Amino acid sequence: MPSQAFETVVSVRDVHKSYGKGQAKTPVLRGVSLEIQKGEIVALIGQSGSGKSTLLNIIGSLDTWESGQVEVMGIDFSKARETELAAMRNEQIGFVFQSFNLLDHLTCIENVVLPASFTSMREKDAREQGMEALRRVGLEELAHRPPGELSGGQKQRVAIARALYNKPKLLLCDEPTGNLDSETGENVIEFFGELNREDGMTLLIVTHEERLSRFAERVVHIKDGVIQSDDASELHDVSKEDSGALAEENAS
């Protein structure tokens, strides 16, 4: 597995994808091309059925495609073995979904350390790393509670902690604020910004919410399986460097 840093984290070229067969075959992606550079925050905006979640799943190697080229972290998916793709998903990519995907019969810490099930890490080390992830999202005190005792915002933060467990370079988020109220959603968005600024994490966020498009540095609109526009957000007038300097100035 390549260990060097790649300036281009995601490269999708002329990708086509359909569901169904014969007369029922329905195109979902129609020649989509997209590149994402290291450290970018990209919002992929589109209505239900636009193909945005399908594209996200292909980038995360959770779904297949019919034609075109997909390369993530320097790995050409068409040439990679499944073991290599599985290692990339577990070690290089974090996933955050609208539905949280937490297991109710496990505690929060047990949910967070699930990625360790695919490694040879000792249980003690795995739990220490899991607690570090929960501390990062401010939920260390709830580590031993089941998800059923948490609010929606707390569940999403546990899901984010699980996504951060292996300290991924790329975070893929599918409607991460869709089940949250406005205030909680804003808190999640702010935390994503912190991950980008402090960890240099690259984020691709699939959404139909305008508040996320305002937060992103780059907004890509997709409709009927076609990229309609790919523009830097007009509302993001300050560069990351200037934003960091401004934050330091305000804190002093």
Contents of the next structure:
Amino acid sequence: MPSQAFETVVSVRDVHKSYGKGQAKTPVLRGVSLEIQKGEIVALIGQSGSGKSTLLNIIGSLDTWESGQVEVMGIDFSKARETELAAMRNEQIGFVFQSFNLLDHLTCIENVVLPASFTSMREKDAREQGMEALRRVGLEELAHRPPGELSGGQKQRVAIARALYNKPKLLLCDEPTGNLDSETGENVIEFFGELNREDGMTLLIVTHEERLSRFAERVVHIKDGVIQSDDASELHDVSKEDSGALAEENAS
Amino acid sequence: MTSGKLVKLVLDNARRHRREFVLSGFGIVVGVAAFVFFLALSMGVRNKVLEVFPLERVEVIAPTAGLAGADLTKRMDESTVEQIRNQSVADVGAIIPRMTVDFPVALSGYFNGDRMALEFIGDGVDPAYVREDNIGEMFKDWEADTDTPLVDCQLPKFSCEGLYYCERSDMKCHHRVPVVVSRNIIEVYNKNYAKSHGLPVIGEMEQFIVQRGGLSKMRLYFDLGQSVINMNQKKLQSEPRRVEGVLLGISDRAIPLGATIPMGYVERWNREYVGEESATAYSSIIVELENKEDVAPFGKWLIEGPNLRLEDSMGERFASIITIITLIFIVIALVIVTISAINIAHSFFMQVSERRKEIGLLRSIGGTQNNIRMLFVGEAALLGFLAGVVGVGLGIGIAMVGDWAFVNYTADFAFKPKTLFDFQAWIPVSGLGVAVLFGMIGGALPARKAAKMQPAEALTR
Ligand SMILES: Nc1ncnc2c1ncn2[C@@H]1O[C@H](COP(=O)(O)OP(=O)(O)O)[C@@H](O)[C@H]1O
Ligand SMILES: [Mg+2]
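Can you now output the form predicted in complex with its partner chain? The one shown was the form predicted on its own.
Now the full complex is given, and it begins with the chain already shown.
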């Protein structure tokens, strides 16, 4: 039972989703339930096609589902208006994608300040805030370069700066190190840890990388659209120190 | 999202998709160029026509003879003028009865030493009406003044002082009959007659008069009872005689293609050569309406009330032909921009597919469906606007080339305008409006598709 000290950021209850119709209908999520508290780092792992991205997107209000309940930061998705969800994505949630999703026709700083396009923030303030975000990922000197000239790791840091632009409470990352070599991947992972420690940011990271899952406090396994194991359910018994070992065990 | 930020995003994308922009905007350019070109052309031609034949100046005539040969011609006289003045369907300004000479009159004069004779097509009007048009006090019925005794002609040369001539029937000096002509007849003289006869062209009337040593030198001769065209006319009540005239100047109130003199002369001549009947009936009544819109109700009133008709207005006839031709061309222009809108839609649908990831990303960082829609509609509107600017420029450019060719490569003719086009401000503005509108129509469905896209799905592929 979560005590009063916990603040629930994500609450998914018995969510079902499938693609296709009639005969071709294939279930992707089959009754998934997940609760994430403020300040947690959760690694979501599972084989390719197990429904990780689908679940992440549903939590990020980017995808629809058929039944069950989804509530993020107090907003019940089934009742929220489209603009409300968009505002939430703008201010409270940051997304980091495997393929970065930077717009090549813009400079790095322009990519970073894109979220400000959907607010009434003044251009100058927006830039300043964008530079701050780039400084945070250590790329301020590349601000005016197009992302095409950057290395993979640098691109992902620009994408992270964009995700951090409005200082979100929740960071949703879909295989953020999937396109990076192990060393740069390591740096990115360390940076996530820093965000969690220093800013109290809640992170949900989809990965099949050993290192990442080891680093997470809590590992959730998903298989064929069903949660196989979740450290949270064992929180009563297992101490925090042991969770890493357990994750390692589960991942293997 | 503020409009400023929308514009920035739109401009960024436009810069990125220059090639697609140029290709899909081409049809709009052509369509809008055609649109403004034909509108300006028709406005130009229409203005010129209405300048020559003003719509609000109508001519009232009596219905012509019936089929059975019975003379149904209704007489128009002073009571008709009163009726028109007192009707209430239209605001009328001047009402000007005209009386034509009912028997042949040949008009001749010396132009540059050549004697020119024409059948006198002309009529008499109330002199006060023409005097309003900057024609001086000399335009009046000099014969009406019976108190001043006439001077005898000086023999043996039958000469008289100044603008008087010797009338052989009574051997007295009579003032010459004052004549005014319309600007149009000068045009016809200049462009058609002078050219084919190798005569000098009249620039300003003043110049013309000065060249010939003043007004008194501008002698005209009315040969009453004689025809240039037809020699054996119906029997006249009087023998032919010659009356001298003087050209006073140009008046917009003179009949368009003929000469105009004070009505008193026409009355007397008709009485002398045809009879009393002819001296009291008006041939037509010019009515100047205050509003063009009153022409139709006034025409209706004429038929239902005094059983009179409106002479078909040349201006009206030309204007409606021009309107029809204009409409045809505008439809063609609109078909071109419609095809172009379809072309834009096609191009934008491809863009939407190509930019799925971008659309998904924008949604993930807080873009609403409406933001995405506005982004694509905005790009289409910008495309339309830019194509519209080029199209309007192209239309004006083609018009300038057309004007230049028209002025330099077509023969001079009467009323030939200096320009065929009239680019009133509303024409380029509506050209731009059409361009933006059709751009947006083309972009509407693709924008809708982009907005409705599921963000998760957009991001995955
Ligand atoms: N848009 C879609 N249409 C049809 N099937 C889809 C679509 N997106 C995902 N799927 C299917 O759903 C399943 C789960 O996909 P996903 O959540 O992306 O898995 P993971 O991220 O764990 O690899 C896969 O079998 C995939 O083929
Ligand atoms: Mg995936």
